Every structure is written in structure tokens, then in C-alpha cells.
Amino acid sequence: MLTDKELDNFIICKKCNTLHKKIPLHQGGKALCSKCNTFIYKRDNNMLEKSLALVVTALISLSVAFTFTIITININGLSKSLSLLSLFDVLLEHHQYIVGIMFLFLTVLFPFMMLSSMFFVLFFIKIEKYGYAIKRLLILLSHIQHWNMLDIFFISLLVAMVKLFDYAKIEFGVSFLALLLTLILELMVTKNINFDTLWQKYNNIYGEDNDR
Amino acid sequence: MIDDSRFIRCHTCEAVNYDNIEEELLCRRCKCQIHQPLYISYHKTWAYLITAIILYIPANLYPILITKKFGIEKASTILGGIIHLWEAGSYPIALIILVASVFVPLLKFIFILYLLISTKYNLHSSKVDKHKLFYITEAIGPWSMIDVFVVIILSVLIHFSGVQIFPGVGATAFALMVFFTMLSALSFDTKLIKKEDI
């Protein structure tokens, strides 16, 4: 039997399931599967620094899509705009609960979820402070990644927006903006963080007190 | 050389455990169940699937969008609202639609049960494929939420005294099934890839 600190350096492939050992990386470098050539991790010193600034950025411009216009059309001088709580009126309007649930969830409660969880891990890991809180906001962000639909979201806009051409003048709002800086944001922090290695520096500072 | 089938992928925190068939097993870093007893994660995954493709059914009989016009409703599913694109020229937008919301479900319906089928009988297929397909499963699920997404969008900005456009049952419906599908999917776990017999 290998001790935890001897299978931390395991590292089992996300998309084909192939056990590998990790090796040393120069700085930068990445490391990709043997079988599928999918990435599995790269060495970043800087990665705690990088994400947390990333994420701060994309929690203000996602306060920011959240609150303004994201939309407007106008059709033969009637102008109609789309901001997250005109939507939730229409919604309600309509008694479309169900899916009106379903939209708060998936795009605006897990995002902002996710992304303010990565930042209070970021911060207290820094800090190293708060050990359970950091385990908790690790297991929680595990759970909730796959239930974030802001990108999908985002698509429909386009989509709508395409159908809506022939009849409307589409005019952008600040939401629109600050919702794709949002996305780009979130692609680069998702990137950038690693939480192999976030659980590692958890366990390096909690190490002996972990069973909580 | 370390046998690969000893170990087992964490799916909180990605820590590599040692893996051992019968119990349900905790992971050594996060605490977290990686796998209840495997005949309950099968019979979940079958439940969730069967519900989806139930729901499958209203959700497509039954209208997603409702166009009032000056008082006179005129509903359209996806299908026809999916064809009503399609003539009026806006080819992408319409193959986008289909993708997202006609083939992506069946497709997350047949990989689902291929999986669950080719596991429970034993079927002799490589497991690599199988892990990259249940994979696959994973990525394209919410892509189907498009529609619902659309409709929504629709509703907002359509909403004049004399023209609107509001969501149908159909929406409801479709949404919902994307949820059990996700859900299924999920609930699918990778152990029973490995192991051969149930």
C-alpha cells in the first residue's frame, strides 16, 4: 500500500480514465495525456495570484451584467429591453415557475456561486486561514461547475438576436459587454486554476487535522 | 509497473484512491463518497434516464413558444418551429436549433443507455471508449437548454399589447428533461465501466 502523500503523485486522466505519475515541469510547461493527449495539468507558480485577480474582475463584470440593460429592439418605434429583472417580471407574468426557477438557478445563482466561492478559496488559502470553510467551498464548487449555464445563455442571446434581425433594430446595453467579458473571464480562470493543486496546499496547511 | 485498476478517480477533488470494488467508498483527501454501493447508482441512472425520456415525449407534442397576435394564438413546437426557420431561409440559426435541441437529448439517450446496457451485459467494447463517451455525455448536456433559453429571450422582448410571445407547456416540459438528463448522467458512475458484473 502507497501513503496519501505517495498517491498525490498520481494523476488519474479526466476523459479516458490512464493512471500517470506526475512529473517534474519547467515553469509554464503542461503536461497532456499519454493515450488521449488531453491536458491534465500544468506548473504555474503564479497560479493562486493570477486566478484570484481573474476572479475578482469577473465577479464585478458579472455584478455588472447582472444589473443593466443587457438588450434593446426596437420594432416600428415600440422599444422593448431585456435586463435580468424585466425578465423575471415577464416570467412571472406568464406563471412560468417552473422554468423560471430553473433559469435563476443555472444562470444566475450558480455563476455567481462559482465564481464567489473560487474567490473566498482563493482568498483563505492565501491567507491560510479558515481550513473548513476551504474544504467546504472545494467540495460545493465540485459540485456546482457542471450546473453553470451562463455560456449557454449567452449563445441563446445570439441566437434570439439573429432571429429578431429582420424585424428589429437591436441596439446593445452595457449588460451585453460586460457579459461576454464575463464569459472570457471565466474560460481563463477555468483554465488557470487547478484544484489538484488547490486540495494539495489545503492539505499541506491542514494536513493533520483534516477529518473534520 | 502499478496496476491501473487498483485506483479510482475522486470526482470532488481529483485525488487518486485506492479503489476497492464492494463498499462504498470514501475519498482520502476530500471525505466525500466517490461511489455508493454500484447497484444503486445503476438503478438512479435508470430511473433519471426513464424520466427524461418520458418527458421527452411532451416536449415535443406540446408547443414550447405561443405567438399571440392582435388576439389570435398560434402555437408551434420545436420541430415545426425548427422546419418554420428552415423555409423562411435562416439556415444556421435552424441546424443550430436541431443540433442543440433534437439530436443532442437523443444522442445523450443513446450513449446513456449504451452504457448502461453495454455495462450490464458485459458487452465486449473498449473501456477507454467507454470512459470517452460517458465523457462526451457530461460535455454536451446543457448545450440542450438553448431552446428553453431562446424562448425566454423571446418572451421578454416580445411582450407588446398586440403582439407577444410567451412559453408553452412544451417549454417546461423540455427544460425539465434536460434537468433529469443531466441528472442521469451524473448519477452514472464510471466504476461500473470497470467492473464486469453487477
Given for the second form:
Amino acid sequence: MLTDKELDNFIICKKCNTLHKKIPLHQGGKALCSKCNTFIYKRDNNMLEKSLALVVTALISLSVAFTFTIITININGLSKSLSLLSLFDVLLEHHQYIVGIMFLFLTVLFPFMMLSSMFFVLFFIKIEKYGYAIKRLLILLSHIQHWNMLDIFFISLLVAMVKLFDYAKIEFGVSFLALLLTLILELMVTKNINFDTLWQKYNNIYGEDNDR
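For comparison with the form predicted together with its partner chain, would you give the structure of this protein in the form predicted alone?
Next comes a single chain, given without company.
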């Protein structure tokens, strides 16, 4: 029976579930699955700094996306400007309470919670403090990362606009560009951050002393 410390030396491919033993990598090196050639992990000594910069930028762009107009629709001289938060009000006005609550959580609260939690995890690991908070935030991230549907909303918005092009004049607002930038940054954050690596850093720094 292997101990927990010995198990840390192994990693499972997320695509084909093949078990691999971790090997030391040079800076920038990547490990691929021996069976399906899927990327497994890499070594990046500047991962924390890069990820922090991306997350902070994503939080700023997300705040802009929530604040300003996302699109302006003009139909026969009647103009209506919409923001992400005003869309929630429109749903409530039309008594779509369940849809409105789902929209609020999936496209507003969860994306903000995910990026905020990621920021604090990276920052606390960087300063090597608050181990208990890091552990709880990593567990929270594992639960909410799949409920972030900002990308689904963006695609749905594009589909709706395509259908309206024949009937209305549509102008993109600042929030539209900010939302697009946020989605790109989220993809970069997801690609740059490996949760197994974060857990490994947590164990290396705090060990059993997770209340530091």
C-alpha cells in the first residue's frame, strides 16, 4: 500500500486515465501521456506571477463588462440599451424568475467567484500564508468551475444578434468587448494553471500546517 506522499509522485491522464509517474522537467518542459499523447503537466517557474497577472486583468475586464452597455438595439427608431445586469431586470419584469436567477448565478456570480477565488489562491500561495483558506478555496473552485457559463451566454448572445440583424440596427457597447476579453483571459488562465500543480505547491509549502 502506497502512502499519500508516494501517491503524490503519480499523476493520471484526464483523457484516458493512464497512470504515470512524475519525472523532473526542465523549465518550460511539458509531459505528455504515453498512451494518448494528451498534455498532463508542465514546469513553469513563473506560473504564479503569470497567472496572477491574467486573473487580475480578467477581474478588471469582467467588472467593466458588468458596468457598461453590452449592446444597443434600434428598431424603427426605438432604441434600447442593455447591460448584463439590466438583462436580469428585464427577465424579472417579464416574470421569468427562475431563468433570471439562473442567469444571475451562472453568468454573473459564479464567474466573479471563480476569478476572485483564483486570485486569492495564487496570492496566498505567493506570500506563503493562510494555508487553511487556500485549501477551502481550491475545494470551492473544484465545485464552481464547471458552473461558469459566461461563454455559453456569449455564444447565445451572438446567435440572438444574428437573428436580429435583418430587423434591427445593433451597436456593440464597451461591455461586449470587455466580455470577449474576459473569455479570452479565462481560456488563458485555464491553460496556464494546473490544479494538480496548485495542490502540489500547497502541500510543499504548508504540509500538515494548513492553518498558517
